[in-house]
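One chain comes next, on its own, written as structure tokens: the form predicted on its own.
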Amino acid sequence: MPIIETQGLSYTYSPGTPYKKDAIKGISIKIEKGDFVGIIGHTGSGKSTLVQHLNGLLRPTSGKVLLNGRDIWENPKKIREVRFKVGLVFQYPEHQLFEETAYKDIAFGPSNMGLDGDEIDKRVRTAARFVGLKDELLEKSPFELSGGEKRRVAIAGVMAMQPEVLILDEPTAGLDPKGRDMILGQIAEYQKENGATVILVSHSMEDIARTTKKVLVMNKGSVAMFDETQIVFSRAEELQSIGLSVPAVTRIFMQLRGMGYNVGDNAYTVKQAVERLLPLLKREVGNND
């Protein structure tokens, strides 16, 4: 049984007005427990609207969202419980920090779950470790922290609830390359250690390519592709045809093939490129000796 499933999911903004817009249309997908799924699509493709349905922040105009086989809206009074199980980190989540200390901000979610003090403390410190926050930072005001540290506090606050599904909407937006790599590495470590289901929304093809196992491609409110990462990025020409860029490595491989080099199928990570190109370079060197 998939942990998350949507059945004919559709959502319309401002129905019955001149501003009516169908944001997502007839989406039916299944996400298995332990999956690491990336979601990509051009601006306005419906990515954020989709993930806001998965924990009940938006209610479908039509269709269903199932969590462990049950419609999350079958009892609207219990939608709060769904949000503990499906945690969502918004884009620029540091803008939502408000407590006196970083510790209290991370503890906010677990406290609302009614956990005792010892369990809350354990979860706060475990989550802080996952995102690389040192103990001395926990007692500081979040507003004294750097931008990257604030981002990690916000992510830790959702991780501390230990959701079955962790959704991150552009978690590296606005960070420098070092900060981006750090956040992505910590998310990957969290997913691996906990076996959690993680859904990552990103505009960065490189980030999606090197961290996720499956990719969901959105286009004009519908699903254009949903498959293993390698299969999706092997369809580079199709991605480009709907206005999406592909990883720089993939573009280089497409150019090499166009120049007549036998480099095989598209690569989408630097590691893959090295594995493909080294044998060719060795043969070239051998032929020139």
Second form
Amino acid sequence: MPIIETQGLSYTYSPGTPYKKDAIKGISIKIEKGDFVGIIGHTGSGKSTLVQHLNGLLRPTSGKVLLNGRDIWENPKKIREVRFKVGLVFQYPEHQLFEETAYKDIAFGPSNMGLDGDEIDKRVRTAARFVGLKDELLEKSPFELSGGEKRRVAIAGVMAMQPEVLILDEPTAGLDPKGRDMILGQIAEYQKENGATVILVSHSMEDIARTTKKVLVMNKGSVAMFDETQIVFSRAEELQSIGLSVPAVTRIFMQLRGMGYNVGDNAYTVKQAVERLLPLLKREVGNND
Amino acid sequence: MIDITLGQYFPGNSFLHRMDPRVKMVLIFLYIFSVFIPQNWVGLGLAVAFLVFVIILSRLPVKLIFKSIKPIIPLVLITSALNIFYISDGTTLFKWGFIQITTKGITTASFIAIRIICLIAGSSLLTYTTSPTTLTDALERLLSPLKVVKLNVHELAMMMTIALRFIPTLIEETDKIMSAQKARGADLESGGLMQRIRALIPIIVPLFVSSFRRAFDLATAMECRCYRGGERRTRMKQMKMRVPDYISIVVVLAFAAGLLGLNFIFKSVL
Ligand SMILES: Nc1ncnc2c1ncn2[C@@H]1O[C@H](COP(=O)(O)OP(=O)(O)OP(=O)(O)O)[C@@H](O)[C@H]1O
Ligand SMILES: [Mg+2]
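How about the form predicted in complex with its partner chain, since we already have the form predicted on its own?
Starting with the chain above, the whole complex follows.
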């Protein structure tokens, strides 16, 4: 049974006004337990709207969201429990910090769950370790931290709830390359260690290529593709036709092939490219001898 | 989702939407005053008919107009009731103890009710067909003669425009922060009064932080573009009166004069 399933999910913002907007239309997807799913799509294609349905922040205009096979809106009073199971880190989550210390801010989620003090402390420290926050930073006011540190505190705040499904909406937007690599690495580690299901929304094809197993491509509120990462990036022309790019490495491979080199299948991570190109280079060097 | 339609602008491209906002503002004020002219049913009927005509011109959904009237219905009912019970001249229709209902009372009450409704519906036409920023812009220009009494009209209008401009932003921001805290299990809906107030802290603190950040950013951005108040500023959007605006002025003036004239032709019923 898929851990999350949506059936014909549609959502309209401001219905019945001139500002009416069908943000997502008839989305039906299944996400299996332990999957690492990437969501890509043009600005305004409905990615954020979609993920806000998965933890019950938005109530579908039509369609259903099933968590472990049960409609999450079956009992609207219990929707908070869904939010503890499906953790969502918003776009620019550092804007939601409010406590006096980073520690207390990370503890906000777990204490809402009604856990006892020891358990909360354990979870806060585990989550902080995961995102690479040093102990002395935990006692600082979140407003004194740097942008990247704030971002980590906010992500830790959701990780500390230890959700079965962790959703991150552009967690690396506006970070430097090193900070980006670090956060992505930590998310991948969290996934491995907890066997959690992770959904990552991102505009960076490189990030998606490197971390995810499956990719959901959104276009104008509908699902354009939903498949293994490799398969999705092999359909580069289709991606480009809906205004998305492919990882730079994949573009290089496409050009090499266009120039007449027999480089085989497209690679979409640097590691793959190295594996693919090295033998070819060796052969060339051999021929020259 | 917070559903506040402040600055209830309803975009469109009707005659009313395209009018010079200054003219529109003045004429709607003129209409509101005119509603108090009629002393007879014919005049009042004309005032209502004129309003209906303008509503049709505005091409707004009638539902919207009713929505603007709804909140004042209690007020209308109370004033009408007071009038019915207090006015004791005219033919008595009904008497019970000290309560007395007369024809005159009913007439006056209906007049007042209809006037209030016309007044509200008329002024809502202004806010429905003009965006808040255009409105303050028009106000600035209409009030600019007050410069002679050292009132800084430009700065006042600027403050109003900025405030109006940021209301939707703040609502959106509040919405987003609420969602983010709900995602962390914040419970905003249950508990006693104290608990609910405490539950607001995770929303208010980030909201203040971001409002200050926005205010500073805006100030910096304005200074970077050498903003220096109203002195010798030119405008991107020039307001210009066109033929339809002049026609509207003539029509509304004729309407007001007509109402005055009708008062002489027909006997006052009040
Ligand atoms: N609160 C809202 N009210 C009205 N319309 C909205 C709201 N939020 C989003 N929309 C609209 O819904 C559509 C989908 O928005 P959404 O935020 O889901 O896009 P996105 O794919 O996350 O984009 P981005 O990559 O820029 O974050 C957009 O056209 C947007 O204008
Ligand atoms: Mg988004």
